[in-house]
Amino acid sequence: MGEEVSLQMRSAAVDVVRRLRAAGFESYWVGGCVRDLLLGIEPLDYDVATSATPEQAAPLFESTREVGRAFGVLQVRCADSWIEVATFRSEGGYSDGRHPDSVHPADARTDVLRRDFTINALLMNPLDGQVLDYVGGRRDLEQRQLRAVGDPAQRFQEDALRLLRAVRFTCRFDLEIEPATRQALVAQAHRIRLVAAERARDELLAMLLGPRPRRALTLLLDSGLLDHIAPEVKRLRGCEQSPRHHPEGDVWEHTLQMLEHMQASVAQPDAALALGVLLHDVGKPDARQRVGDQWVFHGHEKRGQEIAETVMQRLRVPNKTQSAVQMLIGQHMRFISVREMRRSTLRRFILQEGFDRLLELHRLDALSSRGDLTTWEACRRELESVAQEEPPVRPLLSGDDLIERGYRAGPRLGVILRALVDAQLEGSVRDRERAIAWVREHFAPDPDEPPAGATPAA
């Protein structure tokens, strides 16, 4: 989010609480942006609670939704983005390990107490500063803990999404969890079931792709978290491998360096990419065979594809970001021939749709084992090579420019074409009379085809 946004969006949101303010309405901003002002973090949005309903919020502001009104919850329009005016509520029971069965009017101290850790259930008055707590969550943010508001049990009971937020949260802002905090996660760990598999995915990839993704998936493990969202990831702990490939250790010590060296080099990872880093040698355990001194994994990434597809499946991810995992994993392992490959398929290889984030996956795999940046060196160079060339896969020379040579169309024409694009591809063809040499030395025309210009027998 740019400056001059975040400071408009800042603007926007104290406006709601002095509109409110002034009409009568006790109102605060809440969650998350206090939370993040009192850590120097520039909030990415405001939550404001109020003593107002939504019909008494309304009539103040220009443009408003409801979202949400059984729950008491009204959109302010701001510029461009909404800022969520929420009425004071307690909750009744969550029957379904997720929502509340009802909701009360309450008064702010009440309405906080129901949130889920102390240090998202701070109040701030914008207009002068003043920080409402009633939990203790600046103390816990000045000792670096994550601690659940009241009884832990309780808050993870109402809400199973709380298991793999708890999990984020600490991540996130490099904290230790609560001793009695930590043992109800990790009695309650199963409970992660309840939840829609489109949440428990999205708070996964948060984890990924966040400042900690190594601690994230320890804590998942440690947590039994690991066990219900992902079990086939766990089984890379303790899956040896052969220290003269891999003198990191096994593929999970494997798998979170790669996450490391992931989050500490790469600007922009995305979901492929992360889950790529996650599964792409989860094929190992199955595939592991011990050849002399040494463990070998034929046919991992095959295998790895198989169970990717299960994985992903199970977390719904969105198809086109499958698809660009299945690539990533189906074809990690060539770079290991990169060296041997003709230039012609090799050139093939780098120019393939997703190549950048592929050759990325293979910068991180090799930096989380032997270091050796050598294939990688090699693929740039040769990326470079072909930005400098136009076109680098374009023919020079089309199927009608065969046909008026003597060759008669069908799919023999197909095979010269494609033979031409290696040609052009290795280096040693560059121009249009070089093609049609080219062809002529390596293709002859079809027998029984009149020459090119030729008048057919009457």
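Numbering follows the first chain given and starts at 1. Just so we're on the same page, rigid core means the largest C-alpha set that superposes within 1.5 Å between forms. Just so it is clear, the structure is predicted and the values come from calculations on it, not from any experiment. Compared with the form predicted together with adenosine-5'-triphosphate:
Once both forms are fitted on their rigid core, the CA atom of W438 lies 2 Å or more apart between these two forms. Core-superposed comparison between these two forms: the CA of G32 stays below a 2 Å shift. Comparing the forms between these two forms, the C-alpha position of D422 differs by 2 angstroms or more, with the core used for superposition.
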Given for the second form:
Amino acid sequence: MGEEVSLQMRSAAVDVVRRLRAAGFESYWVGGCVRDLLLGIEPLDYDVATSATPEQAAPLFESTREVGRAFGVLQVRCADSWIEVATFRSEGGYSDGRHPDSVHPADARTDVLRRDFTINALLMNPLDGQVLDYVGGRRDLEQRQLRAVGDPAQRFQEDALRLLRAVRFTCRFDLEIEPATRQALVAQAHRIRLVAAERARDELLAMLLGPRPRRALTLLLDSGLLDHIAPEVKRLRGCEQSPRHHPEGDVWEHTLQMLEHMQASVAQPDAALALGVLLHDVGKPDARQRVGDQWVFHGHEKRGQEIAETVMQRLRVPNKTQSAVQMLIGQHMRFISVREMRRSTLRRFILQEGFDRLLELHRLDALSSRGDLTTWEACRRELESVAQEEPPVRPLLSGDDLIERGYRAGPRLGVILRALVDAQLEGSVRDRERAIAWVREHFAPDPDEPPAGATPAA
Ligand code: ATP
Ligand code: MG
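Here we have the form predicted alone; I need the corresponding form predicted together with adenosine-5'-triphosphate.
Then the entire complex follows, led off by the chain already shown.
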């Protein structure tokens, strides 16, 4: 986000609080934006908590929309985005392990007590910079602790998504999980199954694409969460490989290193690349065989594709992303033979859709094993030479165009079209109309077909 946009957003968010207060309501910035400001990070969005109901708040602003009447949430327009204005509320009963059964109007203190972690439960009055801290969130921020608000066991029990949020925030801000919170997290890891697959997927992707993917996967493994969201990935741990090809260690370590390289060196990794990295070798544990003193993994791409399908279906990964990931897994071993490929094969390989991502995956794969980038470089060179070549000139007319004009199908058509391309290259023919005239000038149409039924000359 541009600096100007975020300043504009911030002043709009100050204005929202100012107007609510001028109308006699209590109001604060709350949650993520306060946390980010205290950490010196520019907030991506602002949430406002207030004593006003949406009905009371809406008339104070030019443009609003209601997003959750039941929850008392109103959005106020600010340039291209929306500032969320939510009435203080308490929540009661979480019989599905994910959503409150009911919500009730409340005061500021009660409102923050329903929030997940202390660092996300701070209030700030932007008019004077005062922070209102009912939960010890400031101290936890300073000490870099992730701590549940109130009783951690109860908080995870209420809403199982908090299990993954705990890991995500811990990694994002490089925190330690406070011991009681951690204990509850481990004890309830299995409850992550109550969460809609899409939500779990989004949390997982945010972790893979976030600043500390190694830490995220390690925490997911250690907490037991990985057993419930992607046990297939857990099997990479302890899947030994031959040091000659993989001095870095087992498949798990190799995969973690790739995620770290992705974080450090890919400008804008997408979900497909992240999942491709996570799953590219997921077939190795099943395909592993001992040959002499080496481990070999014949066909692990194929097996990997099958396993990846199971994982991605479970996580409801969109079809388009799934196909992109399948392409990465299925083709990641083709780089081995790049140097033996005929030029035409190589060209087809590098010019296929999605190759940029595949080449990026290969680079990460190489960096996280022997560090040999020669194949990567060869592909880059070939791509460059393709880019520098004149675009192939296609004839302005097709064979069908000629047949319609009385030329007979057969090898002569090829001769005519090649001559036409030469004329185009010389610049004497620039459009279709001219092309038709040029062909007529240089090549007489074929004589009429003998009439049907006529006896061929003996
Ligand atoms: P981000 O920068 O990722 O948006 P955020 O803290 O704003 O971080 P949101 O998911 O946007 O996170 O939620 C806004 C606030 O709502 C949180 O700061 C937290 O106070 C509260 N919250 C969100 N989800 C939950 C949840 N599942 N349980 C309890 N409180 C939650
Ligand atoms: Mg937010």
